[in-house]
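Shown here is one chain on its own, the form predicted on its own, set out as structure tokens.
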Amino acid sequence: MWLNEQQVIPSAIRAYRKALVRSTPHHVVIDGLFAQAQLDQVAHVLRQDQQWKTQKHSYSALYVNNATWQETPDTERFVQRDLWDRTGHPADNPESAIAQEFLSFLRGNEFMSLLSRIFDVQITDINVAKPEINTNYFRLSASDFVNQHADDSPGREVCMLLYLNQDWQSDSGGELVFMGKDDKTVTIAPLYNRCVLFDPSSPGSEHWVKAVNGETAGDYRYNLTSWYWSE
């Protein structure tokens, strides 16, 4: 239901695989990943405003309070952006509900599967506490950001981008970009329906968010973002 099936036939497993270990930081781009007609549900409902709330960490402490973010000098912070609040039940919001089929196909075993296949190694929740908490909506305005970071931790084999923005112009601003090598950046727009699947162990993995240009009232940058590790 989920994936678009040309895009995982071995032949593209194998391109995927080819671009991975031959790109600073090891990554690949794939557009159209996700089928369409659900990805467009899945998007209308993350335009809706009820079930957002504000996200906030600095290098030195995640999910900083109100109160200590004032007192956190701006080079301390990272990140200030929206995240979407997965706890409501669909009863609340029955449109909710295909937004939150579509976190648990990304931490289910045919995904994974996937991620294993290109990234030659054994994707598992089995020992992530809270696996849940890794995979989830983020959206970005203007006034936010998402400051240079590495996202590498024990066990971490891949990191995965999905971005939601229908009809983003190339003037949006909010361009993901990498470290990589020699002084030479890796930028990536954030097209609707483009995945960036990359190794946050590699050389050059550090990355940040380019300012939205918010010249109109309510514009976002969506985002899905998914962590994984290994066994």
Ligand SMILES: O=C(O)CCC(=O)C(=O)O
Contents of the next structure:
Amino acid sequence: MWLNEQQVIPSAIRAYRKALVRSTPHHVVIDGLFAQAQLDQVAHVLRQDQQWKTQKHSYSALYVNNATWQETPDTERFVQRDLWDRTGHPADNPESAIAQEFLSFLRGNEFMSLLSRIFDVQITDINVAKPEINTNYFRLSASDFVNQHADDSPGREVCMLLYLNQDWQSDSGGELVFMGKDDKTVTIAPLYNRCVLFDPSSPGSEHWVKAVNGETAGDYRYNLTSWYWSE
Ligand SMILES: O=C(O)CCC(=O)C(=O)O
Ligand SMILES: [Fe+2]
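Switching conditions: you have the form predicted on its own, so give me the form predicted together with this ligand.
Following is the full complex, with the preceding chain placed first.
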């Protein structure tokens, strides 16, 4: 029961589809898509300091080591954030199972068929070599960043972002910004249980994350990123 059933009735799905095709970039924001009580348990696990590993990407190379990073100019720095390592000692931490179960749910038939209906395309993992590596939790501190990029890739139909920040304040920063068109950017606050679905090949879908304000945001900004393909 990961989904909030009222949010996936046929009329709701029709409304998501309409919002998606009418917007630039093609995106829809769905608040409260997931069952709150279960998401609370996931958020609780993520707030623990275990299983987080820093990743640094430059525009020319992913997973840059510290020595190379020091030589990478600011303008070439693309991502600095922490990734939740699902293989990180779950035996030591039985609570982390729920966070893993949610990642699995998001790659299962029920959820992918919901995405198929919203995007009107058959989403499937049959041609995805390692599906699980495409669904991850991340956290950003005030010194971390996700700079401007596109997430398009052949056959990739859907990007999903889900925010897991309880008590996020209006001045906490960390908004997602889409390039949009004609200088009309689209700014979305990373509120708890807010899901953003977008078509990474649609015009204006380049995006970035505004800096997190360490003073009002508390420790970290938490999100989940998940990518999906058609055949
Ligand atoms: O955290 C966000 O709002 C965006 C993350 C992102 O762009 C990505 O993971 O590709
Ligand atoms: Fe992205």
